[in-house]
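Single chain ahead, by itself, as structure tokens, in the form predicted alone.
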Amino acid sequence: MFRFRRQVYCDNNATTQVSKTVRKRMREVLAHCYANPSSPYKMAHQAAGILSDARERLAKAINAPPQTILFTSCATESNNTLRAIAPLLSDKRRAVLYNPLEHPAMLETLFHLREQGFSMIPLTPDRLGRIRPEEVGQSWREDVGLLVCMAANNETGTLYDIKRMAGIARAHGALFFCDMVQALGKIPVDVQDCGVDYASFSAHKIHGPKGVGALYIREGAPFAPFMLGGHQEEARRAGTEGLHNIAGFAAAADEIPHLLSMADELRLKRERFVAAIREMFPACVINSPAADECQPGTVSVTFPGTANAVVMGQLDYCGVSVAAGSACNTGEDAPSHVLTAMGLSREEARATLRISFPHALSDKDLRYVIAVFGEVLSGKGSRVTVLQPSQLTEEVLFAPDIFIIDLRRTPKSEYLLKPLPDSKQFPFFSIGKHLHEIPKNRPILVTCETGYDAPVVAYYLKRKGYTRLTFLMWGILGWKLAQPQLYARFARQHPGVEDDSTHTQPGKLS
């Protein structure tokens, strides 16, 4: 049986570690520097100093010249901006090509502008998520005004030739909006090299805090504020400026060398990790692109025949931390938008995990990591008990003694299934701290809308000490889908169903 030894974490692409100079200069402005710059004293003054110094740095980092750069809150924010930029664009040129394997901050943001009006023209990446400058060129209409396309994926690490493609958009007269959140850090990022009219960052991608994002705006593209009731930002974004978060930003612009001096290290660990899970399992199927056309330390690989969400929570028991390709549990059967767009079916999709690894990842916790996954995938590793849709019968249901814990990550109004009868809710993201709650002397069943959590939380609880754990698989929505009558007659009926909304506050796994 393996056993927890060391903590790896490989969700780079989610979010990274704050870096200590980054902290250190925030806990400085947090502590000397909390006037608001819109404020005429000096106090004020040196809180402007501040944001314009920091403007200067990130500016720096990217090429660009300081007055093109907007700070946001995050990402997100800077994405959404295309709202109200898209309805700038002659009534002649409202069509959007754009790539179907956008982050949902960019797809939701062009999927309001449809609802507006705007017309949509997919483009068609390969099986590895590529989509070639000659496709763009192919899909071109005379009614396209803008080109959406990111920098790099976050699932498979697929980069794309934003240069070739910004040269298209201009040569046409239109605008390209590109998505560099998982560029920058990772690859050299130059906008005005690579031609592009707006790009979008942010800075927890890179070391740095979360709540604080920025906007590139190419001096002379058409603009128009997304956020309305100040004069922040050149009045281009109201909204009292978060000093603090956006001077970590700037400090972790200025560490973006270092992280690219790592960059083909991290490439090289990255290839050794591909061989290694190859050899140990030849059925795997790598859905990233090598060497120069991704990103230095992500891979996408699918097992066939595995449950992503089984897989994730074992290696997460072994102290591994990665992503499922598959969507979160959002109370819908739905698999990755960016695997299926790639071809991949549902159910290689839902057998697919996400490896993003960090720069500093050292030789010894590679190694690590490779075991760990010869010991989970060979299933040689430590596992709970997986109790199918079809075996949840009546008899299970009402078993003496048994406590069904039902997780949730929404509040009840907007439940999309029923729990089970006699079940206790609890939020997933705050799962430990309702431990007391939970008995250790009866047999625990851990269910879910979907299957995606309860894997990851029953073995969350296995490692704090629960032995007597089972979960089920594909979640309430599989046991709906498999027992449809068990399911009308029993889900949300029986009178012990716990009611306490005090446990869907969002919180942390600890």
Ligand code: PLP
The other form holds:
Amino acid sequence: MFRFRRQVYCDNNATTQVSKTVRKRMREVLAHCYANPSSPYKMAHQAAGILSDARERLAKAINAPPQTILFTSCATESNNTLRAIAPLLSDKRRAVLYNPLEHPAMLETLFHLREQGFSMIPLTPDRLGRIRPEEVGQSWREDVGLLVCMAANNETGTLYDIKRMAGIARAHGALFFCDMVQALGKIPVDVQDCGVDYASFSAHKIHGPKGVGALYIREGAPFAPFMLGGHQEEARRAGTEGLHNIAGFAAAADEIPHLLSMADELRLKRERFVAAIREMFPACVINSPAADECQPGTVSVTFPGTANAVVMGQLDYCGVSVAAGSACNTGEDAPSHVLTAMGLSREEARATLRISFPHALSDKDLRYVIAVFGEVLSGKGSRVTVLQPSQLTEEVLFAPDIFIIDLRRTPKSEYLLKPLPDSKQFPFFSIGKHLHEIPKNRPILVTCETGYDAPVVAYYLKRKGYTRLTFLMWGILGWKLAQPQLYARFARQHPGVEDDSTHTQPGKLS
Ligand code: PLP
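Moving from the form predicted alone, what structure would you give for the form predicted in complex with pyridoxal-5'-phosphate?
Below is the entire complex, every chain and molecule, led by the chain shown above.
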């Protein structure tokens, strides 16, 4: 009957929740180890010890010798080191063979190199983003000095046969740079076994903190520092190390075996999601490969005829967070370069969503996500969602498009509780006469003073063909008790009067 609104984060490729052990470790380091690891006294030696311990732990997670690990500020920086590495190539080998589906952190780096005189040769992905190693061999030119291919694609989850590609690069005497950001924690990563020369990683994709990444540099691979300044990181990367972040990264790396142990189950959940979506919407198109060639929790789906920005907003309203493409491109109007390079039209790319499930997705969460997709994309909205008082946050109150109905039984002068901002007051007993004032195409939040009337009216509206319905449990009274500060800030005495002293728009609080 009723369905309680849940929050299910399905954008794990954008970032991940910082794990408890990571938070604990970071707090310890922040509280007790503030010395600069490069300084010459005891406290600094302790900090330097934490740094080298973290290096060993991350190295162990990817099977690398510790001295091959360079800590950076993020994977974007790790990829940008190519700007200093590429000029070390011989004058005769200044062509770069690359995967055009790379993350912008790599693509922009490559475009910068092109401006410096390097020639760029894109590989040709198929409709599911795959690039066969044979294609690398066939596209090879004598002047190629560098091969660039990610291990897993952030938008589709497509996996690449890095080991064979590295073998081809080695056979041609070329270097291989691999962005392994989306592989770590999702599939086993062994940099020595796959034979890459350089590999980039990011802590926040494996439940670590934001603002720290790493670069693996194979022993003997040419390297020139990108960041100039002090002699940190064996003079390979200047800048005082963010020790708390690095310690957090190492703590997250320790948990990789646990993440990998959940991968099979996650794969099955992804399959269940795909099967359910296909059954509900036979016209949808799955842009990700089958399980054996894909990250366990990622799927890219096109729902022809829809606009992903709108669908994302509707899913978000129901508590399901998904993405349209790379998080770095959110807010841009351009369709995803990944999808268009795979052969989708601009319209198809704009009708595509990326769902990247977290490892810990519960069965209940998955069922909820499937139900919400069904309702949002069928436009039926077969259920009414319940919002608990603690869930009525500023974001919900001021959500774009939201239409708030505030049911009243008494005239204005007898209101016990102030109305919500921008809400529309309707008399409970004659709501039927006001249907023409209630828009059908907007999400509707039904509220009342004490919680009795809102569910009744929400279900009445559902019968009248309204689809995106939510009601506030326990009414405005419950909300006032649960969130007195929000009530004081945002509830208004007189509907329609904007200059009430207690009413302040978010972000404009003095
Ligand atoms: N490479 C890939 C494949 C990514 O998915 C991302 C982030 O989304 C990055 C690089 C950039 O990582 P960071 O946020 O650490 O700069």
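Quick caveat, the model's predicted, so the values are computed rather than measured. Residue numbers count along the first chain shown, from 1. Rigid core (definition): largest C-alpha set, two forms, superposition within 1.5 Å.
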Compare the position of the CA of Gln232 between these two forms after a rigid core fit and state whether the shift reaches 2 Å.
no
Kindly check if the Cα atom of Gly465 is displaced 2 angstroms or more between these two forms relative to the superposed rigid core.
yes
Relative to the superposed rigid core, does the CA atom of His172 travel 2 Å or more between these two forms?
no
